[in-house]
Structure formats: C-alpha cells, structure tokens
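The chain below stands alone and is given as structure tokens, in the form predicted on its own.
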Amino acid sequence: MPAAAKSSDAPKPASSKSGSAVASLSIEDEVRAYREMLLIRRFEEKAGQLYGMGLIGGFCHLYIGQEAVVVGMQMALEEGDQIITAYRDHGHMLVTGMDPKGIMAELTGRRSGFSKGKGGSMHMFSIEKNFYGGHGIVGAQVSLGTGIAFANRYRENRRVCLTYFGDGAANQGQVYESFNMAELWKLPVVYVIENNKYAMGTAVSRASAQTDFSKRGASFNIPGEQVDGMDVRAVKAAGDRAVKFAREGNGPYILEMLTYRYRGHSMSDPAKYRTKDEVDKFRNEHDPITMIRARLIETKRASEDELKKIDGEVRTIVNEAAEFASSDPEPDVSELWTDVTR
C-alpha cells in the first residue's frame, strides 16, 4: 500500500486558498457547480424558514456553508456509484437529482415525501438515485457504507460508495472497525470526513487528540489527505484521485474536507459556543458560493445577468417545493403499519 497521499503530490494547474490542488473545470461544469451549490443554499434557507413557522418538526440540520463538499464529490462519480451520509443530508439528496418537492415534503411529514412522510429530515432514501440515507445515529452510516462497498466488490461491478461522516463521528468505534475491514478486503469506498470544526457544540480541538482526520486511517495503511472543502475545484480534484484509487481495486481512501457550517448544529442550537466574528470571517473570506460566483464573473465565463437568472430559477424551484410541501396531504394513519418489520 502506498504512503498516505498528499494533495501536493499531484500536478497543480492552480491551487485553492489553502494550497489544495484544484481541478480545471469546463465552463459548463463550473456553472453547473454554481447552480447546484446555490440550490442547496436556497433550499436550506427555505427549510430554516419553514422550521421557524412550525411546518417542520423534530430535528433539522442545515448544510449552509458546506455546499462545495458534496457538489465537488458528486462531480467525481460515475452512474451507479452510491452515497450514504449522516443526518445533515439535504444537500446530498439534491445533488443526486432527488426531486426538491419530494425532499421538502418529507421534511414537512407529508405523503409525497421520499420516506412517505415518516422519516423526516434525517431519514430519507432513494434507491433509484443510489442514495442510502440519511442516518440519525452518529457514525452508523460508516459501517453501512462499508457494507455497500463490500457488495460492490462481491458483484465486481466497479462501483464506488462515498461514505460521508463528520468530525464528531470520526471518534466512534465502528468507524475504525470499518476502516480495518475495508482495507483488509480492499473495498471500493471513499470515506469523506466533513470537518466543520464542531461536533455539535464542541470544538474539534477539545474533543480529538489527533485533529488531522486525514491521518485517522494511517494504522490501517489507508491513504488520506486534507482538502479545502470550501473550494469546489479542490474537492473535485481530490474526489477524482480518491474515487479512481478505490475503483481500480486499491481499497479505501480518506478525504478530510476542511469546511464550516454557518448555522448551529441543528435548528434548535443557538451556537453560543462560537463568536459572531468567527462565523462572519468564514462567510466573508471562504464562502464557497461567493468564491465561485466571483470567479465566473472575473474570468468572463458568466455575466451578472446570467447568474441573476440562475438565482431566479433556483428560487422558483425552492418556492414551488415549499408550496407543494405545505399543501401535500399528511400520510394516512394506515401508513403506521407499512414498511415496518415485526
């Protein structure tokens, strides 16, 4: 097994603010990335509004600030590759092509939701889109994603499973059991650690002895690298390397995405454990959507008017999803007894 990979090992046509190598995106891909990140941002903002209005109950974890991670990684996949993640999952669903109306309907507990209104924010699935959740138990999806990768190897279908989890889940025992099995059996899985600096309300520096999560697979000989998770180009470049490595039968790969969430852990979290200046600094200096928008205009790949049009289209999609989710009927009482194993 080769030594742990570093982003500096690959040729760099350019680099992000953190020094991560970045991919050279075509005009079409960069505009699409902008659109998809903007869709996630506007969708999450609307979800926050609906939660405040009492239309969304239970827990609701927003992805605002982390959009570049899932958009960049999705660009590295092929048709048939799978995704599994934790409970901050709305953005992951949207990039797979799941209908925003069905996602919002699930958030509001309605009949047309992807889990028939019974799963809510944290438990949505779409076998058609190869999206396997949405899991409320911290770290549970890591062993499940490893199992999906095992099925891929057994079937020899050359599929890769992206298994997302956070910096807090990185300290869970089942994560290391999964690492061991994945490397032992050379499973086609890419572990994407979304390090947004806080596990719920606890800073990484207070909860983790080793804060470089890309090294967490070192004792299992799993290569890993840290990536600027606020730059979609850096994410795409790292995703290409990791997915290729796993698809070619070399085993698992770890990508630590250095990112940041602007909102609290969930909608019920006032986030008093960090200062407003800290959040504003990330918004002003590292916002993934602001950066790609400025780059598109600076390089003349898109005009102000073109980007405003995209914003308008995205807002229409989100507003229609919210309207649909607000008027869709609730599940029939009989649904309590369906999809249940007894």
Given for the second form:
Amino acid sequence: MPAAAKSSDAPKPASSKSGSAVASLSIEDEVRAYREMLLIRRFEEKAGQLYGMGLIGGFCHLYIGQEAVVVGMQMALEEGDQIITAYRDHGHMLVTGMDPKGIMAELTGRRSGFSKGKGGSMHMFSIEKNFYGGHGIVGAQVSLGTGIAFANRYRENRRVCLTYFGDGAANQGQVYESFNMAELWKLPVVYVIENNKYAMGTAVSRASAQTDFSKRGASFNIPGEQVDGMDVRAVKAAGDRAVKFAREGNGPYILEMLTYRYRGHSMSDPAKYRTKDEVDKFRNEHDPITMIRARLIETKRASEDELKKIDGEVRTIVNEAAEFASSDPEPDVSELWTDVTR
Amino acid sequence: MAELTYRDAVARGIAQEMARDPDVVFLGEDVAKAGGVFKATVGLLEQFGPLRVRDTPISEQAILGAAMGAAMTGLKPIAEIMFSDFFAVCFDYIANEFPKSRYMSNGQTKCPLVVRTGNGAGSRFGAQHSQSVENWCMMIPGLKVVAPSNPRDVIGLLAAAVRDPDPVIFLEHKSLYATKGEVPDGEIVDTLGTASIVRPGKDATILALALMVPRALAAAEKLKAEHHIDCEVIDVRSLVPLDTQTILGSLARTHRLFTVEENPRLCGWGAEIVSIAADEGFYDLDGPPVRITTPHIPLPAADILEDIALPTVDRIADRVKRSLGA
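Mind giving me the form predicted in complex with the partner chain, seeing as the form predicted on its own was just shown?
Let us now look at the entire complex, which starts with that chain.
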C-alpha cells in the first residue's frame, strides 16, 4: 500500500491559503449568517433526535459541520438563481427559505411534507424557491444542474445554477461529461464541491488520485479554487467571485469547499473509520458556528443577549417544526397513485 | 398528401414541433451539422439555428442530464441517443431521474422531454448496435414508450410525445428509415396509448411493433392466400400507455393471440400482453397465446445469422398456421 494511503494521513482543516482574502461581512449579513447556520445546526440535531425516537425512518444524512458552505453560497446569489444538490440536502433547503415545518414533515413522512411523504429526506423540491432537489444517485445532479444552466443560457435570463456535490461524487464519470459540456457551451453554473473528507466511509486520500478538487476542471479550462468552507466569510467571498464569473457569461467555475461532517454518512453510520480526536479537533477548533459567534462578540457586532435571543428564536422554530412533523397526519393512501405521470 | 420516407418524417416531425413552440430544443451527437448518423435530422440546424439544434460531445449521461435539467425548468428538449443500445450508458437518467421526478417532488418538477433513438436490428451492426430495448424502458414506472412503424405515425406520435408533460422514449427503427409511406399535408398530431388495427381479420390477432408490423402484414397476406386464414394485424405503436381496449377487443373477436417481437425472448413486451390476456381475456381464448420472438441471444453481425435470428415473414406465417392447426 502506498504511504499516502496510511491512516496517519488524517485530514487537516483548511490552511490559511484558501480564502486568504476573507471578505468582511456587513453586520446584518454576519448576524444573518449566524442565525441561518444555527438554524441548520439545531434543525439537524432535532432530526437526529427524531430519528432516534423512531419518528424518522429510512435514510437521513445530517449536514452538521458543513453549515457555512450553504449559508455563505446562498448569500452570493440573486433572486431567481437556482440550486440543486444531492441527498445531504436539509441545509440547502433551509437557506432557500423553505419552511422548516414542511422539511421536517417530509422527514417524518407526513402529508404536509414538501413531497407529501413520497420523497423522504433525500428528495424534496421547491420550484417556488428555485430548489431543484434533493437527488439520491451520487453525481447525477451534476448533469441536471448543468442542464438547468443550459436552460438559463437558452433563455438569456442571467441566472446562475449552483450545483453542489461531494468529494465522493467528484469521482463519478458524468461529472466530467458535464464539466466538458458546461465549458464548451459557457454555461452559467457554479460547481460547489463540498469536500467533507469522506465519501461515505472512505477518506478522500484513499479514493482520489487528485485530492485537490479545485483542479478537477483543469483539463477543461474551468477555473477553480479551494475555499475554507468552515468560514462563512471566505465562502461568501469566493461565492461572489464565482457567481459573478458565471453570470457574466464566462462559463462554469469550481469551488472546492474544505469542510467537515461531524456525524456519520447517514444515521446508520457509526463512523468508525476515523478517530474521535479527529472529529473533536474540527469541532473544538474550527466549528463554523462557534467561530462566528466568538467573532461577533469579540468585534462587538452583537451582544451576548442579542445572540441568545437568536438562539431562542431558532430553538422555537425547530421545536415548532418537530411538533408539527410529529402531529401532522400521514399521507392519504390514495397518494400512492398520484404524480406517477400526468 | 405526399410520399415521405420514415427518416424524412423524423425531421418533419421535429420541425413541426420546433416551429410551434420555442421551448423545444434538440440536442444529440452529430444531429446538427452532420444531419444525424441516419440522416434523419437533415436541415434542422439550418432552419432553427445552433442555439436550438445542438451537436453535443459523445457524452450520453450529460446529454440526458442536460435535457432533464432544462426540462425541469420548463423547456421541452428532444434528446437523441444515437443507438438505443447506448441507453445502458446513461440508464441512470432513464431509470432513476426522468421517471421519478414528478413523483418525488409532489408534482412540482415535471420532465417533459423526449428521447429519440435508433432501435432494432437488420443492418448487420452486431450485438452492441442492434438491440431492441423496448422492454428496458417499459418496465420503469413513470416512462412512456412509443415505437412508430410508418412515416405518418413518426410525425404524429413524435408530436404527441413532445407535447406530453412526461418523459417519452421514442424508438425509431433503424431498418425502417428508408421505407416510404403516405403522409397528409399540414400538422399531424397523434395520441399516445393508441394501437391501430392495420389489417382487419377474423381468425387470429397478431400484435406487432415497428419493423415487425410490415412483416406481420406480409405474413397475414401469405396466410390468407395460401391457407385462407384471415388474420387481424394490430400495430401496438405505444407500449406505455398500452391500448388494452383495442387489443382485448380484437381478441374477443378472433379468439387467438399472437405477438411478433423483435426483442430477445425473456421479458419481451409480448409477455406482458399475454399476461394481460390471461388476466382479462382468458375466456376469449380458444388456444394458447403464442409469442414469436428473436431467441434469447446477443445479435450476430453476419447476414445469414441476423436474418434468421429475427422473426421472418415465413416464421410468423408458419407459427400461426401450425397453432391454428391448418
């Protein structure tokens, strides 16, 4: 076995080289970013609890640890821009403004869920919020996002499609077919590669010959950069650059977000393939929410009381979502037959 | 009324839909500048321009993924997969993406696209370019599957497929591209899920699809001339939705059922229809239903081998004759 594949090759947090030019956020944006990241964190913790209680079944992939990525990227978008992602999708939906009650109710398989309980954790959509799912096959959404961008180009509507996928999906073939097509046709798509260090249970270094995913578009001339995905300011700044590039008709752009997933791949994964020390290091030293909270206090942009108020509001939203998702009726059995075809 | 080849009907059908709806875009390998590998899309680039008629890289997954992404936003793409055998290369989109999006999204994301493809044997292309893959598609809930046998149906069913709000697999038969047929002037729009009785008869019902339709018709004429057996031939045209009313209605009149299928034997479309007949038309049957198919083998390239693999006019006629005890 090559030396590089040894277990001692533990993932490291993003170095300062990435996102070196960290943009400063306005006070409003920074407080909003804190609130939205916290909402995702608390929502996911609650989903984990409901799963443990048996109220949620099937697959459930939590986003805890990666919150800064979607929050920062969403802040780089304009009204009408689209997003599409894979199955670790709860955070992506929450930042678009989709109702937490509808998301949680989908997790519990209830009739007011975004897909009336027929999609589950991995398959929710909101065309109203320009969220195109919610896809279960690793890498498939990359071609779909490219197609959404193709439609944008066709309509000349100056919209950009954010297409999220993971370090695992980055090794699937259709990703490269899509890269080629997107650059060839100069499609307005930003590929956001969420490198959370593990493709299910396999570390990046054990699955990828080129572990710098920002270079994965190099042979198609697609520019890319690595970003500290634990720092929402760095994400927002990189997002601004990439989205502007795509919107102005220059073609696709790749952002590799260096991030970390605290929980297992799904609820059924005890994550024995990594050490507790490794997880603790990220949690204790690089947690995106702890960092922004400390920064807000330190720079006196927000007071402890103000942040506590936000904490309370977020808890209320999540508790109400959980309560709704526990009491909402199950779908009518007739739903089995609806929306198969028109 | 004009006489048109099946291949020219493809181009006319696409043009008809592109002219009436700016949301229709057409993409595929070699479809624009080269006019299609089977020359079935000649002239479309010149008529509609490179934004709407697009040559793609040889990337079947990206072609179908792009088509679906665009369809989710409301465009109505027609995507060409050059040979239906290549469905296996991009089957994720056909099996997991197109047909599930409406169901999984509570009806929010629709997938109004058409995948056109060259299906079937007869050109000595060998095992990887000659398959009949209709059963790969019809087994997936959420897909519609049609296969025209003549130029008029090409135009009408293509129009119906493009205007349908669901994903439609449109199987063109490679060995029919050069065949000719009468086509009325003006717009032609057909209806999915309708079979057509192409030869009325009273002694037996023969169901056929695509290239097997002219063979079933020739077999019926032979049976009439040589054995006074009067067969009804039905062009199934649409496998999903399936016109069970026309099929079972014919069975109720003739009391015998034959299917002529180009696909390899296991799980062919005829097996499903025989199963439906057993369920819903059992007491109309005066004898066992008979499936006439290609054997369960990969397709060979050599003339003599490919010719005997597919159901021939003689084999169809002989099988019907023996079953009827004539």
